[in-house]
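The form predicted alone is given below as one chain in structure tokens.
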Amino acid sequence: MAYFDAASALPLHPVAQQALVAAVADGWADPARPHREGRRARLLLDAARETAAEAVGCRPDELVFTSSGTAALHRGVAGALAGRARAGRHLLVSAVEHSAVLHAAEAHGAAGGTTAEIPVDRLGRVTPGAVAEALGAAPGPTALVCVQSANHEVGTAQPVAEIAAECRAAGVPLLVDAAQSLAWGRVGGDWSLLAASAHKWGGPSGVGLLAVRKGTRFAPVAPVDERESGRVPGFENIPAVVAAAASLRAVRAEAAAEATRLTALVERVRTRVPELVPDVEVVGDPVRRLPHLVTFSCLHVDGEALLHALDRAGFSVSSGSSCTSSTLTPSHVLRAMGVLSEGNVRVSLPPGTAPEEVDRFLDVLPGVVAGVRAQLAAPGAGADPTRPPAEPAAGETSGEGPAGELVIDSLGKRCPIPVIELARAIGRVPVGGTITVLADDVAARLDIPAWCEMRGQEYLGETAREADGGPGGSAYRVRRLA
């Protein structure tokens, strides 16, 4: 089974069991007492903090131990709006953070503050320009801008250190989600806070980090006691702590080639995937991006089936795709981004992938893929080739509009198949004529759009319609231009 989903977590690292067990044996006992034990946790633990503070950039009494990426970003930004409630109650995020920043943010406007965020390019970039737009642009004094160093579903790495220098020219903290970033090298720029999460570089489940640079404002929100600078209370797990520590520093020993040589790789896949697969739009910027990871959407196809297929096929992959998850919303950061969010794959190779197993993941994903669209009978890939394209297929449901153009009722039905029916449906018209999809999934707000620019269609935008005691949803009209 090769497993390319790197992205979400690695298996703990060898370093990283070699050093659990050491500590296991010596980090027990209460770092804060005096005794002989104590001084030896002790001993574990700031030689832990040295080391991660080290792979930061920063202090070692500017870091501090959390029980996990998601702690430390809460603890962070609550932490930093807090410190900083007199200079201004307004939170800016970028449209694609990790969701953990998002729930902060959501939490801060309950409290009664205010929260916007700043758009992104189609290639998933926050440009320093817009960040210089929003915080012009903010109802008051900004408290936090939270921008991640690289995003974690397409990849695309921001530019930090410019986005930082705004932020400081504007006397705005900057907290920095580096979740995905830190094992391949430090974040640069002039940033006040950093968060980070030691499962993404094959450290143990369970332990976060957050610095906080000398000079930032930071108030506690919780209550404290006296343990990793009255900033994360309770018990620290010295051994999970060293763990984390050692197989950062062991990563970051091979970072450097271990980069260089995914990199190629996932170019591979960046290239060669648009040529095996039709109708395929790959996502992310090609160039300014995380070295091992590749994102693409896979038009007419069901997001679900397809990484099932993939996984039978043993291949572990993971997406961000509206049909994998129980919420049936597109990804945040692919909606934010106005990219084809169906059939989406994300593969983020792990350190030691080997050049065969992407190869063989090469041969496989064309039948894969067809595989799944052949069971939607969608256009080309599966249906019925004796059937004239002007002809409705089986079970599409359609009428006339007002005007005359055609209506598809797709209500109730989830992605992809509303683009399914409209690919069916667009033969129907006449060049220059106009089709109407009536559609609830909020999908459909992408990935019509999307289905349209690689048709060479024109897409004529989307209504909301009434609900009048049944589903509401939206018309989305298209021009047929070929």
Given for the second form:
Protein chains: 2
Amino acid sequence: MAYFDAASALPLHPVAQQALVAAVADGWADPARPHREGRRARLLLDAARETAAEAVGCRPDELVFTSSGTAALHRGVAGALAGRARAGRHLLVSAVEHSAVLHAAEAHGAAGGTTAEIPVDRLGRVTPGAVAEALGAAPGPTALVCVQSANHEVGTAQPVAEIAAECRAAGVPLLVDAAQSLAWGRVGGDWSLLAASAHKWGGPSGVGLLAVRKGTRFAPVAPVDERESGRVPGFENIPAVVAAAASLRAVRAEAAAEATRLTALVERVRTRVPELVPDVEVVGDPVRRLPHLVTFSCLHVDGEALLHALDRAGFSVSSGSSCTSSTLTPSHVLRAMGVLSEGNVRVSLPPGTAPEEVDRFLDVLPGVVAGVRAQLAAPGAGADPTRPPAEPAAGETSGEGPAGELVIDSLGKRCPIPVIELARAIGRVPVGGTITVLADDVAARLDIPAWCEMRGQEYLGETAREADGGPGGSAYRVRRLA
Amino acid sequence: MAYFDAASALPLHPVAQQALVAAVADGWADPARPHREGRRARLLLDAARETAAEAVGCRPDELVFTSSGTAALHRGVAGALAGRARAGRHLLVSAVEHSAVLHAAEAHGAAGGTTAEIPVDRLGRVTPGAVAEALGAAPGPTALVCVQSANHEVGTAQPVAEIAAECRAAGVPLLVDAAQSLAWGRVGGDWSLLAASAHKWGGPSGVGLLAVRKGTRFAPVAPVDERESGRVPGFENIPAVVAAAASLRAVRAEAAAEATRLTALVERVRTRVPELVPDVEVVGDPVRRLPHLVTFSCLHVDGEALLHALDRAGFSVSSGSSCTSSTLTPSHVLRAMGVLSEGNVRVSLPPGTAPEEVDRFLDVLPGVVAGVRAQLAAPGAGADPTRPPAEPAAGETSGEGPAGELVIDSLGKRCPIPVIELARAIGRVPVGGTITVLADDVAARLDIPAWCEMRGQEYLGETAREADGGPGGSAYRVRRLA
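Having looked at the form predicted alone, could you now put up the form predicted in complex with a further copy of the same chain?
In what comes next, the whole complex appears, and the chain from above leads the way.
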């Protein structure tokens, strides 16, 4: 069994476990009470705050503990926006932020504010130039910019220091979501706010960090009370906070060596997977990236089936494919990058992952992908080598369009079927001819252009079928070049 | 050492400790993930929800876990108000609710809503009649009523079932803060929402419960995500939730026997303290009350000094006196009840408290109170038996008022000094004469009338001194009857 979903959550670090048990005995009382039990709890809380602040690189009185990384982001975004409400009501967030930031942005919009997304390139990078451009294009004064230190789905690290400098020059605070990177080191640069989550570094669930640097305008979201400098209401979870701080310090002590080791293992995956598995796109920045995380997408593969097959083979991974999402939409990160979303696999290695586990994954993966492709009778899967790929499969509906082009009706079919039907049919039009795929699965919007790019075909564009009075979905047009 | 502050927080129950350690090993993963670690976490979360729902007396799908009791109240009040926003914008809360409810009410007011407090009697009781009256007196349709099941400071239990019936008849949902009573049993009656906090029953910090019964309109506060039925955002704290549910079940199994035992110990305190200590007022309902909690106030005593003296003697208690509050105002609960706030002590016994500990407290208390009174040279303290109580103490300013009455200038002096100066001076006016105390400590507003009631003197009223163009504070007038 190998757990390769570290970016989602890590088991409790041994140091966290020891600290939790010890602090449960000593830190259960109300730290606001003057009696001995309360004073003991207060000492533990103060010490944990100093340890965490040292790891973050801020003053202890700039740091509060929240109940989760999500709560830290929600409170951080809302508090910074409220503190700057007189300066402006415009919020800028990178297009690849964690959903907690996007949800906070939606709430800001519902309350009358405006939000714009800073686009990323195909590697998922937010450039300082893109930030400057977004600041310049804002409809009014910008109240806050949110950029993560590194992406949770594809591992791309962002140039936070340069982005912070752009924001300082514009007089706009920068909030950094450091959830994925804080275990590996401090976030450099002159940021204003920073949020993180303990269970991402092997601390307990139920602890987030929010740092608000002195001089940053901040108006905490009501209701609050006298706890956590009036920024986070409710009884402090001291045992968990103590365990979080202790494990962050412990993880940091091992971070440099472990980062070197995991970077090499991830590099092995990045190099070998495209060699071992046909039609794979490895996504994310190959150089400026998290040490432990790599993501790739497999053409003509159902992500959910792939996840389950890997689970049966003993590997726990994650996916940004639409079929693995409760909303049946592909990951917004992959969409913003414009990369293939079908058959998506995120491998995130916990500290201590043995090279043999990665090798075993590389041994198992090709057969697993081939098996999933065979189930779908995908082109090149070898499931039915006697069938020429240019022929329509059983049950596949197609026909000639009004201008003589081929039309594939994939309406009602889910990812990756529309792309598979396109791949099967492309050989039936002459080079230079066009093919139209009718599809209402939202993944098609991302995956048909991505397929064209991978296959060297020309993507001509999408026409919404609502405009034709049709039953919905879109018509995607492709010209055969190869 | 005896910890008598159970109403604030309890140490972790052994069952909670075992469950926490076990669930940390099995429940650290993301329950939203389909891999084996995620599925295992999901099973633990579902089982904990069933256990907690059984203890609350609701369906599992009516119950969500929050990060604290405070968070449960904040989310519960805001969600119920938002769900009923079209029906009305008026909120009714009892005057003795936990500060978390009052803070939520303030946030409602800041957002344009109206709030009124339902008054309580001198025992801290909210009567169904008072609720009906408040509903009838509302300036518009009432959106929500909040009444706790039992008070956290004086132990008075509220007639929730009858109040719930009043609310149902009016078509208004009732939110019950069950933080202090859930350990002892289900809250009866047809309430709509219920909130509680795990560390009050020996569960871990970081867990609250919010039950929203089917048919209750509820619009969760944004931002939320897909967690906890879209009502509480952020990664679930499964180990803590499992420990909370397991310990609630364990505590309930012992509740009936332990309630009987602690009720008798509290009765001993209620009876003996006024016999052992002169000038004490025991507050709260003597019959309809929590089993483990008793509160009394000691005339002419500085609450903070009393707390510290008890702490030195090995007893950890709490206080609602102004001098123990960060805001230097007496507890709003004591104010709403109109009882003495100076020298206030809350004794709340943890399960398992030995009778000998209570006896030792009763042995120690008289000397501790006498010592604190002696330090303040309070009347009757015996510190200076040669000094006649009717003479002014050194440094005490007094003089004849314009109408020949005695005026005591206690401006700038903190609780309990203004009351002590009044007590010393009362003998200097003839029976039927009046005495005016100038004071700017807010506790005087509560404690001078309470002193008059205890001493059989007549309280004539208060005049704000701002109206005279003076330096602030109030003039409190008292007529000597005895």
